[in-house]
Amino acid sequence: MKFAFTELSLPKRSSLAVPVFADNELSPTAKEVNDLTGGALTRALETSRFKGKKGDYLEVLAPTGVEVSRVILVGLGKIADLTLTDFENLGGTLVKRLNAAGARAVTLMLDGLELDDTKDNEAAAHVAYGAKLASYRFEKYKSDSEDDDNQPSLQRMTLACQASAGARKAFADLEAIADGVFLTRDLVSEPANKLFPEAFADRCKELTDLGVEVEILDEEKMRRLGMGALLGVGQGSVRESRMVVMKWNGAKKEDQKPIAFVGKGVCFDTGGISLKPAPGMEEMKWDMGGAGTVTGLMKALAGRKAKVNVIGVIGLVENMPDGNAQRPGDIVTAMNGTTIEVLNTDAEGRLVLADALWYTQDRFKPEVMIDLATLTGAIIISLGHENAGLFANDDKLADDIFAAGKEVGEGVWRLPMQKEYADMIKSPIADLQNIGSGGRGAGSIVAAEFLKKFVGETAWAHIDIAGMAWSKKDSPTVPKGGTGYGVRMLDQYVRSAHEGK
């Protein structure tokens, strides 16, 4: 789909989409179009359940006196309580409204909105921002059908306001962050026979062309490294390991300490030994998408040139059951010479981002680190899907991220780390074991624990996006499947707590 903007003036021979405020106060242009078409409008409002609310939504086919196939009205409530998370759902709600319709051009007017000239901009490039992470499919294995009557129509999208060339500016970052969150809702969408860890390093490679550096570790690599507790979890696997490093220098002085983002991308996790239940198992193909946000955060902040120094690092294995297996009861040696009792090998991400925190935090001495990871389904008992777990040790870090989450519609939660749950992690026999003692109470508070053994001084925080993946419904901005979850969120933090140091 492609986006124009334009200054306010009526279309010709597509769709018009007006707003209606609080009450059914029309906008200046809906009032025009009511005068044009000898009150339809007002019409149509008098005889429907439409009261100019956030997310009310009217058509009026064919009306006289104008030369556009509909008119929709939009509700949009109160004009001092609108956010950009509100123009976005716009966005995405249009997208899929006129998809179902069959229309194939549509233009917004978003006039009288009584803002200035910075908000207007902003509010034209969020709708349009709404309506292409609202326009994201993953067909790739689907043969085409001309018959097919799912297939989206709409074609093009103008956003017509006072400020046109602001928007058209501020519309080209936010298209860099969506392509971003389409990377990683298509790794996460990936089968498990195509994206394994080999084909993921190689996804990696292609971010060169945005100025990424990437370097890929093989298995001989992390083995003299000494990375036995990621090594193990592969071990069981045909498909080798990988470790993927991926830089990108936007800052202005060289010598600024780099932000870490850390990624479990386990490719399929069977649960190895300790086999997971054949219902629902082919879901296990998104198990890695904490290191599927990692990378279409890094793919977002090279394509806006983001004005930071990052690194992102993720740990690619998959857990799986053969003779060679990693067993219940065996225990491995991490990175930082830490022994590891391994209880139950499907508690297996823990391991994978053991190594690869300790490698970041030891190689590359992060200002902070943050790791993404469908870790624990307890964090779904706790959370749902409304929220992300989030753990930290540092509180300005964990409030950046809150404050981040909440200003892009992510949201998070954070939960308590303390010593009696740490204590839950001791092995009788070595150093830790990667389960905790308490059966399944705290389950996801243990894994954040354990991690955190492995982040040194770091600043730290850990994101536990189980339940934020992948999802079974659609939202106005994002189509059921891989979310992207986690890409617009940390985009948002590095920009308001790093950027312009």
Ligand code: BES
Given for the second form:
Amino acid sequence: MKFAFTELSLPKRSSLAVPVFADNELSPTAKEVNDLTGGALTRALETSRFKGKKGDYLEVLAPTGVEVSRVILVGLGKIADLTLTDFENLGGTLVKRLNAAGARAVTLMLDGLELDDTKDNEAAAHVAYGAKLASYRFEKYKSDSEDDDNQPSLQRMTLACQASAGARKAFADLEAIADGVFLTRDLVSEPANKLFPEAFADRCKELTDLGVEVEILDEEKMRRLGMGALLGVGQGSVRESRMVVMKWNGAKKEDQKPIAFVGKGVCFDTGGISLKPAPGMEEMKWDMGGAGTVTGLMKALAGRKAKVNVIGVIGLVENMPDGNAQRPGDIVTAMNGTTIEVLNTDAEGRLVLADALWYTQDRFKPEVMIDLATLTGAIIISLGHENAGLFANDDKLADDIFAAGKEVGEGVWRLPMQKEYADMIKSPIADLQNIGSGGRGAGSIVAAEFLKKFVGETAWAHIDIAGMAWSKKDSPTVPKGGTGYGVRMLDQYVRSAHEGK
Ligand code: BES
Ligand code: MN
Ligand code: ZN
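Having displayed the form predicted on its own, please output the structure of the form predicted in complex with the ligand.
Below, the chain from earlier opens the complete complex, with every other chain and molecule after it.
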């Protein structure tokens, strides 16, 4: 789908979308069209439930008096209440409806918003951004069928606004972020027979085109580094484990301390010898969602040339039951020398992250370190699919991430950490055990306490995205499937906390 930004003037042939505000107050263009069509719009409004609320939508087909093929009335509610997320949702709604209607092109006349030029530009850019995010499809494994009525029809969206040059510029950055989100969605959607650790690492190499340095650690290298926790998880798989280090050096000062992002990349999680039940196990193809988000985020930051130094580290393994798989009760030694009793081989993500986190802070001495992981089913019990779980050893970092999530509409909610939870992972015969002694209680917190043992003194946050990486329902800018959750939030975090934007 292509996007264009133009000055305000009525289009020909394409579909025309015009805002309608609270209590059906028409935008200037809507009034003009209403006059040209002898009142077709107000008559249509009177015969419908349309109230001018956010999300209201009404099509008037081929009205006489104007050359456009259809006029779409889009409700925006009260002007004073509008946020950038509302504009994104508007873009997303237009894409969905117009694809269903078979339209090929649409022009949205964004007038009557009473915004200054900058805000007006931002609004237009965010409509395009929302439309782009909504247009995502993962269909590389679908055979072509030309007569498929479900093929998206919409090819072009034109945003007409006061000062279109500024909008075009604002959209360039947003488009880079959307490209990052799309990479995450692609990675998360791939099945595990296609995206195993080595294949994932190969996909990361593609980021070198954007100026990202990519380094791949193979099993031998990791063994020499002493990463016994990560390697233990992968040892039951015929697929070799990998760790990928991605570097983006965008800071003015080359020696600026980096921001580090670390991701859990379990390309498939059967549970290992502590085998998961069969129903729903296919979902564990997206147990690499944390690594997917880190990779998409690196693409977004490099794509918009963020003025920061960033490190992305992902631990890639496949957790399989096998003659060589690790057993419940096995004791492994992590890179930092900590011995871990593996009481449940299905609590594998924390073992992978233990080595990835330690390695990251040890080698790169980052200013802050943020990990993302589809770590626990328990976080879905706590927060459902509305918020990711946030854990941190640093209040400022937690607050910054929370604020960034609010800003872009990706929710996180902080949960506590304290000694009593940490006590639950003391092992009688090793330094740590990988599941809590308190049964199923506080599963997500106990997992976070485990990770905390491997972050040293670094300011650190952990985001449990088990409920967020995948969605079973469409929302305006996130089609069902891999969501790309976290890319937008952490891009925003980097902007506001490190780039002063
Ligand atoms: N990958 C799972 C967590 C998960 C569950 C992600 C559902 C997405 C949806 C993780 O490796 C896991 O199996 N965790 C166990 C931990 C338990 C054994 C302590 C869990 O949550 O049951
Ligand atoms: Mn597991
Ligand atoms: Zn897992």
